[in-house]
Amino acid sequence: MPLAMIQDELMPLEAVPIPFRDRAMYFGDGVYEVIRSYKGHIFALEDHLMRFANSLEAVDIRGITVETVRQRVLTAFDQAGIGNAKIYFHVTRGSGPRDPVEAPGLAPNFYLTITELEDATLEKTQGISVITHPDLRWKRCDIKSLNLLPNVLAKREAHKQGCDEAILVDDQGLITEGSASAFFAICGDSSAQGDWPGLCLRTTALHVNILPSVTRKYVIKSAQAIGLTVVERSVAVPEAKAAQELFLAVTTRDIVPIVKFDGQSIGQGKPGKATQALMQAFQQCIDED
């Protein structure tokens, strides 16, 4: 007979509870999104449903609308009444047995989870230490996919050196992104003019290398609306601890300053000016949306 264990529970195959067959356990088989709220309005949740649906049609999961997400979102969001909510969920090919080819009319299975965040104005106010580890994802890192061990294996070495997040370096030294986070350099920049002269915005462009991070997005928004040059072009590591200024964007926390970088200050070692004044800008695109 077909058996199977959960724990020290021997049952028959054919029993197993249905989550415990959901292709995300066997093969990472499914896509999520993240979306967080303001005072209980839910900020750029159109952007984060577009990003979701492209991930979803990366993957070829089909039998589930963006409609159908939306709603159920909207339904859970205001039934759960946090103010400051983080809203995560996903969606997966199905449950069926573990075989790389699903079962014809394999039917998708949706989560969402709602809860309060953190408040995390001590971070922002006086900034984070990160550290450096090898980009070891997969090459479509566009997709915003479950599959997501190496971020938790470089968030976790960044946790057992004290830091809050880990930025990942390519073969070439370059830096992507964050492990759960875009990352952004305020450089010296001779060419740059507007109201910051001599200074530019760094971050990676979007390609297949990096998430397309909606938060990166209003940041870059936020850097045009007070004048500060925009460059998407990579940073070297030797060039991100020359930096005037780093900063991390995530949904969760929008822009977070960091004052160490691989155990080194960054300009003085606290939150620099560019980097306020862009936390600023952003909370205006929050109070327009």
Contents of the next structure:
Protein chains: 2
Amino acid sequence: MPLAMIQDELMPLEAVPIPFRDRAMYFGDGVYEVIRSYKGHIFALEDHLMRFANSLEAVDIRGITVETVRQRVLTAFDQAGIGNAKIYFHVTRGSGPRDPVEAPGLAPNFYLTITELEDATLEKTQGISVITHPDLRWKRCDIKSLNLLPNVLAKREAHKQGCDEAILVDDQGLITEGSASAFFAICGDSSAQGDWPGLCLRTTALHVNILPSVTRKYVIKSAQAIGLTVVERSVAVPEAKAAQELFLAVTTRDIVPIVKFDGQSIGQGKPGKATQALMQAFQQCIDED
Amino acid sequence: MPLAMIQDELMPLEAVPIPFRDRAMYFGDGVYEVIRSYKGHIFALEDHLMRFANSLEAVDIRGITVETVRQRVLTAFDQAGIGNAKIYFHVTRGSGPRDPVEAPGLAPNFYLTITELEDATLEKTQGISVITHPDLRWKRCDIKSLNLLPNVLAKREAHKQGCDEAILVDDQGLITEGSASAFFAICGDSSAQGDWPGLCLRTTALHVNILPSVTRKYVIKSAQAIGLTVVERSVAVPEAKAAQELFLAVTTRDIVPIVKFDGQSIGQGKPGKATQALMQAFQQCIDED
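Given the form predicted on its own, state the structure of the form predicted together with another copy of the chain.
Full assembly next; the chain just shown is listed first.
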């Protein structure tokens, strides 16, 4: 007789609770988003929904519309009544037997949580430490999928070393992005003029090897607002170590200064002037959203 | 108030069924095995358990011993009473909040299913068709992890094209392995002597880019038993098309001849002599296990 066992408990296969048959559990066969609100207003909702639509399309999950997702997000957000909320949701290809090829017409599963964001004042004012770690991820990191084991392993390694984030480095020694964040450097650039002469903001160009970060988009908008030249070209590890300032960008904490990189102090070991100016400009983006 | 939503149903966060908080669901943070029995005897159990131990170690999941897993597998197998059984099991890092870094001392989760194997006589006697597909997976395919989205996408594409399996090809145009199988070619080899003069068995060497397939190990043993030279060197796509014979190896069906490769007939469009000899020798391995 077909059986299942959960921990050490045997049961008939048909008695297995449905979530154990979710394709997220077997294959990580789903895509997700993380959105946040500031003081009761969801930031950049349409950007996140558009990216989510792209992720669904890229993995060919059908049977749920972005309009449905939007309504569910808004309903949950409204009901939760949390001002600074973290909204996580994923859609998986559905539940069924463990077969890479799903049954025709399988209905996707939706799952959402909404929680209070942790306060990030300390990290944002004092800055964080990071390590570098080989980028072991797959070749479609532009898809925000549930296959996050390499990210988990990198972030766990960072924490073991007392650091906040792992900055991923590809085979060519170039930084792609953080395990759960976008990466930015304020570098010397002799050709840069304007309000920040001799400086530019460097970050990886959008390609299949990084996530099209929503926060990245608003960081670039912020840079333009303060007159800081933006150069979309990957930062090599030695360039990062020699940078004037470093920071990462992530939905839940927007801009977070990096003050230590692989054990080496960056700038004066405290958040730099350009990073602080970008944080102010980013606040403007939030206020205008 | 923290909330969750499953499909369109809102609930307090603490009412979410535990499996939704499994790190397999959020991150694919777990490792798995598939084992089979032939006529009431589990084949190559120790090989699978040793590989599973390696997978657990590689992703640093602790708190469960291989001895516990062995006992659970044997208990379930005994209770199920299925002669030709497919035994699937996975261990995940545990259940908790969605944080890449788990709480200290988190207990891992075990999940197993045991079902009747589908009959594979048709595929094994007539052969199957395959397509090639870019290998988009991560850089640690030697770990049998639950991050299987690229495998799912490749296999779905094969099925869309009426084929049984997707053979993965790396950036250099070399075949790594199938989306859920090991890959083998019988190629011309002027230096090969013995019982199969002028022929050799080619397959990818064990490295981080492929799974150390248990069935592969017994295919190689079978080749040695019939006096067929084994060359562990990746097969390029044109070499595969020009091969005398092709086949794949997978736990659930052991050796399966490939008779069509990217639409091109292989050999005489039917299982070849060397493949058939290997299938017989493999049966010997099963009988002796």
